[in-house]
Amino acid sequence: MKSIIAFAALMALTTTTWAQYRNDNSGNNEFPSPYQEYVTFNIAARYGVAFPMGGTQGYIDKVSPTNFALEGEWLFPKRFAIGIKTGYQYNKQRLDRQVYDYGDQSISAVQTRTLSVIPAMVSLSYYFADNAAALRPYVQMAGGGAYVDYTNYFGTLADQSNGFKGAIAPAIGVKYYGKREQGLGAEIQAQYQNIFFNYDLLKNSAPSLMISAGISYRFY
């Protein structure tokens, strides 16, 4: 429920701020900006928290506080952008000591569940304001894959599975630069990520909702 509320709040914030600044970002200047005339570039770095969903909750039901995202985009004059994105995501949950059946023996151990993800995706974005605007809300669809490391520790013993799996990641967000054509700005994003990973306690797939914020820089 908290993740749904956070997602809805970001959508409301994006819609409200866009309505407030729409007139200022119309781009009706006497001379066109280079951002409106040519292919330009944007890079972004964000930190976020991720809410486990679906099959992920059956393995780790804690909010992940360790998520970093890096993105680079080619911005086209018609408000479309093609980009690449990666980062690092990590979550861990420790359970109280219990007795487990491990192979042909029973052991008393503290179980520590970990999940690491390194995404590698291509993205397509559409912005609701021109490339020079001070405020740029957007929608994004990304797809590709992610390297997943599932390691469940029973004391010093470990049950592990890893590999590169397919993934999709639709997102919405907004970039704010303060004024038209300014290079350095801030960004917030809400991303739903689903990795097609299925192993032991993590059933069917590994979805999550990540809310992130950071810096953005556009240049030409």
Given for the second form:
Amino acid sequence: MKSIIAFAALMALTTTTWAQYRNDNSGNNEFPSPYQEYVTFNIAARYGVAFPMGGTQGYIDKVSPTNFALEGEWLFPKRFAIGIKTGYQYNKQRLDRQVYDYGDQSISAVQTRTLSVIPAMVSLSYYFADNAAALRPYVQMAGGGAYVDYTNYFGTLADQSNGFKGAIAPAIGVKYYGKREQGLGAEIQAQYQNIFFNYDLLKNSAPSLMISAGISYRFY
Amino acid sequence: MNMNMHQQRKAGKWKLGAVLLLIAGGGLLSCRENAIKDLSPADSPVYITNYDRSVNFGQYKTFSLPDSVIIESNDSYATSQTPLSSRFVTNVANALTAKGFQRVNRGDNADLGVAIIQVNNQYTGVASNPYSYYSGYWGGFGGLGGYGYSPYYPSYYTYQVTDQYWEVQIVDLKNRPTAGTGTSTGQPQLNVIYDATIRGADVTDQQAVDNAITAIFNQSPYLKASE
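Same protein, the form predicted together with the partner chain this time rather than the form predicted on its own?
And the full complex, kicking off with our chain again.
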């Protein structure tokens, strides 16, 4: 008898929880959220630090503190989003006076190595929660190009190469809005970016890992 | 209709965003411009050395070095003697002596000829302004005038580049070709077997001269007379 009561109690409790869970997940069923009905928008601005990797490390092996990311997305009623992203990434490293051999020449100089990047990419994201949810983790694949400026100063003389190169940038991140349907939220993102740029000391390609955090705003 | 208005407003918002983004991007681009603003005078100069790989410097024993430096300006040459140039001469002479070479008196025969040259070249270039063509071409569209190119802006403009640096040249006097061969002028052509340039910063004081000469000869270990 005791076991039957226990079972009944357990059933009652879990069913309640299940009902609440369902309710949370689909929002208010009587008035569906516009986020679930229409194409809505999200814009985000983030600040980040970037860790040079691979070929980039051969040129600058110092963490970059100057990175900004801007992103605009069209959120589709399902969990996909298409976006555009850009920003500005800059890194600089000063090396003490050294003698560098270039062909027949020996060059003694203090090098100031700089790398500036302005990405221009299209992104496709999949969110693990619906468009109106408070917490929205996602995976993203972005591709396109980036304007790269490689300027290596020998003293005051510059060895420069720049151009618009192809780039890819897979990323994972999470947007947190505090509560369902709220517009303003916060976002963190980890992005691996590889730009198909190489010149002199920067060999093969220019990858980096950027961890960024900032604000995110959704609206319709 | 109402829906249309709504969408238009949205499009407007996006455009504003794009403009703000461009402004932000433009402002941030200046980061690189500031990259070498904090470079100290001692860190600014660049010392470039080059030598003839086929030459064995052990075969030379003596060098000749005039007391004045050559001022090269485009194709004209002059000599100069200032406290700064004297410092150059003294330092180069000391450095070569330390490397085992002997300086000979003026007019005597030497294996090597050393020249200190202050190069001061000016070039004038001509470039075209591509926008002037288009601004004339699209002259009817007043709305495009926002770029700031006046219709009177010339299609071509000239610019001047000044190239100033110091140079230390060593020529081979020992194996000089006999007069009359080589060039049409009848003057023997001397081979430059070593060349060092000081670029990137104007040499303005004696400390800069000392640093430059020390660096140049330190990075040229092959420049040594045999014992």
